[in-house]
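We begin with a single chain expressed as structure tokens, specifically the form predicted alone.
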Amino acid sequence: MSSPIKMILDCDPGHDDAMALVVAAKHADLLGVTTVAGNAPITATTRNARIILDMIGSTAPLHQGARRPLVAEPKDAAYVHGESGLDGADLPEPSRPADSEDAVQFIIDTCRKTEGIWLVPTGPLTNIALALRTAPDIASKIAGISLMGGGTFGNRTTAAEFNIWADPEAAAMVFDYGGKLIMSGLDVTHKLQATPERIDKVRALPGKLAGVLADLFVFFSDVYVSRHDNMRGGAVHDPCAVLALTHPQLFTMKDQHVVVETSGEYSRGMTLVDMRGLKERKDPNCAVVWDVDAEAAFNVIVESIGAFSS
């Protein structure tokens, strides 16, 4: 058997980030967790990350990162995740604060020390962009970047998905970094929904963790169902960026060229995927994830939760 994929999960928990943390802890060699402002302010996302790590008994180092985007004004997603970033469940107090407030240096040092790490950002790409800008040498040392963000339609605006919209300048740097890149955007993540039947699978697991995460799924899914025309559950976005590495057989991907719009009045934060049949199109810079075996993927999430819930 091959050894687990080494990864650093860069996140902004967030309900779906919490699920990504659980899957990464179960199916990858999680070398560290870094936090960024996004779904909630940085103090909340760091607190939430520590709580989830505590609940699954993970000793992975936790480092707090960027408090704000590179250029844009900071804006959170309380309208989806609640004021805490993890509303909807009775959560314990965190055991301790982050191990440092310098996530960027942690990313740089770890990638220099151990080659072949995957960076897996599930929030705005600020920390990743800062690390690549500060230490360009790590671009050739990492295995690649598997991110959740983008797509051919938006959720924060008509054109833009939240993570890219929150820091388009950082996203543009990441998409242009030159190494292997996998984008799990809304086209695929909206196909992986926490339907009532799937949440029941989580609720049926023994242990406190399963109950807490089921409650989080219910809150998150209720928000999605109330805000969308035709969704039966919350879009479980962030685990896709982890599962695309640990369970790639569950996904359909295509190498394509993707750029990030940083200046359009209506399209700022848009990811433009070149789907033309013209031979003069630019060479691919990204593996775009288009489809998922949703039932199998959610079963991996359930299995991962069960591994830590007792």
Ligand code: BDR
The other form holds:
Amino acid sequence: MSSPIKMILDCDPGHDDAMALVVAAKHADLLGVTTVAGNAPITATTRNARIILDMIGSTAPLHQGARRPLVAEPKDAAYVHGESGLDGADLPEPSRPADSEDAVQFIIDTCRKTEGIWLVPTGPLTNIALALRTAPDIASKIAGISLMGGGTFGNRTTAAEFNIWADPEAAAMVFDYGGKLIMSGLDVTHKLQATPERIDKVRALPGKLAGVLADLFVFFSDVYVSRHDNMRGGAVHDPCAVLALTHPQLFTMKDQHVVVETSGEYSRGMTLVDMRGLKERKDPNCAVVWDVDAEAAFNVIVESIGAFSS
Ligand code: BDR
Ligand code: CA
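Pass me the form predicted in complex with the named molecule as well; I've looked at the form predicted alone already.
Below: every chain and molecule of the assembly, starting with the one above.
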């Protein structure tokens, strides 16, 4: 068996970030967790990461990162995740503090010490952009970046997905960094929905963790179902960025050129995927994830939760 993928998960928990943490802890070599302001302010996303790591018994290093985007005004997503960033379940107090408040330095040091790490951002790309700008040498030391964000339609605005919209300047730097990049955008993540039947599978698992995560899924899915015309559950966005690495056989990807729009009254934060058949199109800079075997992918999430819940 090949050794598990080395990964730093850079997240803003966030219901789906919490699920991504669980999948990464089970299926990857989780070298660290870093937090960023996004779904909620930085102290809240860090607190939520601390709680989830506690609940799965993970001792992975945890470092708090950027409190605000590079240029944009900070704006959270309480309308999806609640004021705490993780509303909807009875959560325990976290037992340990973050190891530092310098996630960027942790990312740089870890990527210099161990080559071949995948950076997996599931929130705004502020920490990753700062790490690449401060230490450009890490671009050739990492295996790549597998991110959740973007797509050919928006959710925060007509054009823009939340993670890219929240810090478009950071996202533009990441899409331009020159190494391997995988984008799990809304095109794929909306195909992986936490339907009632799927949440029941989580609820049926033994143990406290499964009950808590089922409650979180219910809260998140209720928000999605109430806000959309045709969804049967929350879009399980962030685990896709992890699963695209650990279970690539479940996904359909295509190498394409993607740029981030940083200006534009209506289009700031949009990702433009070059889908032209013209030979003059630019060379690919990104593997765009388009499709997923949703049933199998959700089963991996269930099995990951089950591994930590008894
Ligand atoms: C992304 O935004 C956040 O609300 C989710 O955690 C996910 O990372 C989806 O647009
Ligand atoms: Ca997220």
